[in-house]
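Listed next as structure tokens is one chain, alone, in the form predicted alone.
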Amino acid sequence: MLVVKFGGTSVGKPERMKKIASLVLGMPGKKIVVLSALSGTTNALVRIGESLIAQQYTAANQEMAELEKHYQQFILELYESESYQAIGQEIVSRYFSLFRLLAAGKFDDRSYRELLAQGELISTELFYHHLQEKKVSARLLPALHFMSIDENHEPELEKISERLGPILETLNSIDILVTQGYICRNHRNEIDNLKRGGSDYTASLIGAAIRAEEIQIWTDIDGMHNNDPRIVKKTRPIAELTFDEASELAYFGAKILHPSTIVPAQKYHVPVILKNTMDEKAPGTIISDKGSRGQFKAVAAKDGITAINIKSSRMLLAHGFLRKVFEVFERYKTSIDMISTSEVAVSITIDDNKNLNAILDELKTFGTIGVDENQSIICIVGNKLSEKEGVLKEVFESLATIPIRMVSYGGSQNNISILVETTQKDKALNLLNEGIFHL
């Protein structure tokens, strides 16, 4: 069985929803189709929810009216017959009645999460009825019946697998099953979500849970590129990546893939293929256990980084010093991206400044603190880069005109991470494209 995911831009217009229906029908065997909300819907629902929490009811109602108008026009263009247009009108009316019901009650965090889930529920129901109009045998597979997270917001993969098995057995005669990305239930059985970009994660979790043949993630570009095409003019798609390489790129800024997507697929060795809905014949990128060693594959950049330097004469030969430093970040649930140490200093980067002042207050007890904000991490990725001769020479020669704040190499065999000021990021990406990819 295939697991096939389509994002918001792929279903964002009626003609695109029709296109993905044709794509799915052209695929052999059984498929589970995972859909995001129509493009723009989740952002609109976020605005509605924020307005309701702020008790700005006029703004919320105006946003709802505009979104409902958009859906009413969408169904007129999606369905050909009057009977299915009437079905579409009933779907839209039903969901927007729920929106207004949620808005009329006590709107809290639970209501907010329920509101955000409706985008995927609408898109899958509209797509399912489009297949019905085309006389295609398909069924809706409600994600809320099997997708769950624990109290730490981590997906419960084994439980998902246990719930999905019997459901799929009862639907064994159906070739196309349509389900929602992003949404789930939490440990209190409330409607919740896998955070933004979570539809990719849903597809990977389902693929791992059922041990799928492959997971296909369809977007609007030709797979993963070797550099950021928004910044660098000459980029090229990457044919193959290892799971580890793809994870590094997703975490450090490659927007095509949700950072958590790879983990479940890698656990059960299910290949992930990134494809382009605008050009279905393009080969895309295959992510699997296989990969060539010692080659530069891609670079990615992550903005919003803050570097913290702790200088202390007590550090020299001080047992437990780093443990105490890390415990400060642990207390404030703040992740560390990079770390560099010397005999008298340690530099650390974080991407979340929410508790920065409190963290700095505690770190001041260890020594002199320096802070550099507006930094970017540039991640240079390849499989087993440590086996490539002269790898650091190539990187540093490429960046000879860029001031480098920190370097991390050796913690992973798959990447070299470099910290630069964000004002230098675009120049650095272009220089690396010329220096290590010769483009």
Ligand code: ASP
The other form holds:
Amino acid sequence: MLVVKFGGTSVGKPERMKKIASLVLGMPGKKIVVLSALSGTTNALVRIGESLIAQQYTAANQEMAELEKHYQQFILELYESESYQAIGQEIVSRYFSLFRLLAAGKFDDRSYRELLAQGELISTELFYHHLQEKKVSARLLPALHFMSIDENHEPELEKISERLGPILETLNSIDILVTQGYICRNHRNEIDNLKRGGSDYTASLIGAAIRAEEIQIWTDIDGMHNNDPRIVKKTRPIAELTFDEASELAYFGAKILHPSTIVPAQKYHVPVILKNTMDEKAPGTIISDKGSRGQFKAVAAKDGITAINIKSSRMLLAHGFLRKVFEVFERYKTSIDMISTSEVAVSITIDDNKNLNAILDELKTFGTIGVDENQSIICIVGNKLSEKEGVLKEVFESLATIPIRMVSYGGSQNNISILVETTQKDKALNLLNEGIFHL
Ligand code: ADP
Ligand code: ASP
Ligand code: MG
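Alternate state requested, the form predicted in complex with aspartic acid (shown: the form predicted alone):
Below: every chain and molecule of the assembly, starting with the one above.
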């Protein structure tokens, strides 16, 4: 079984949706097709939800009306026959009636999450009917029947697998199953989601749950590039990455993959292939257990980082000090990305400031605290980088004109992490492109 995911831009125009239908039809064997919402829809739903929470009803209604118009046009171009256009019309009316119903009630966080889920529900329904119009045998596989997260927002892979097994058995004769990315149920059985960009994660979770042959992630670029193409002009696709390398790149900001995508696939050794819907012949990127060693492969950057420095003379020769510091972050469920220590001080970075003040209050009891917000982690990735001679020299020579706040090397053999002010990020990525990739 293949798991094949198409992102927002791949389904964002009627001709693209038709194109992916042909692509899927050309793939051998059985497949689960995971779709995102049409590009721009989740952003629009976020804006509508925020307006409703702020009780700005005119703004919400206006945005809803524009979105509805967009969908009405979409179905006219997607379906050829009048009868299918009428089906499309019915689908669009039904979803927008639901939006208005949600908006009219008490609009709380729960209704907001329900609203956000509609993008994937409508895209899969439209796509399914397109396949019907083409007389292709397919079935909708509702993600809300099997995809779930626990009270810590972690996907329940075992349960997902247990639920999917019997469902897939009953659908054994169907070659194409269409399901929603991004959406799930939480531990209260409410509609929830896997966070922005979560359709990649859905594909990987399903791939791992059913031990698929392969997970294909189709997007608008020919695979993982060596640098962020939104910031750096000359970038090139990477043919092969190890799971570890791809995982670090996704986690540290390569937007092409949701940060957690690789984790489930890696657990069950299911290869992940990144492909371009606009250029299907391009080889893309294969992510698996295999990969060359001792080379720079790519860099990525993650913004919104806060660095916290704790200076304490009591730390000198004191065992158990770091444990106490880490316990503070643990209590506030705040994960740490980078750490760097000296004899009397420790610097730590976090990407979630929700509990920053409470964390700082507790840390103050240990010593003097310094805080730097608006930092970015630049992550330089390569399998067994430490086997390459002079890696740090090349990196630091490239970044000679950038003030560096923190460095982390040796934590994993695949990554060098460097903390800079976010204002320096674009320059740093461009300098590394010239200095270590010679592009
Ligand atoms: P989708 O809607 O298909 O999920 P995304 O917009 O989430 O697509 O991800 C694809 C985009 O990721 C690309 O268009 C590109 O701008 C961006 N991107 C950022 N870093 C990288 C990278 N290292 N390699 C490839 N694409 C990247
Ligand atoms: N539609 C969701 C988003 O825009 C999920 C995804 O596209 O992966 O974040
Ligand atoms: Mg995405």
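Remember, it's a predicted structure, so these values are computed and weren't measured experimentally. Positions refer to the first chain, counted from 1. Just so we're on the same page, rigid core means the largest C-alpha set that superposes within 1.5 Å between forms.
Does Phe329 count as moved between the two forms, where moved means a C-alpha shift of 2 angstroms or more after fitting the rigid core? After core superposition, the C-alpha of Phe329 moves 2 Å or more between the two forms.
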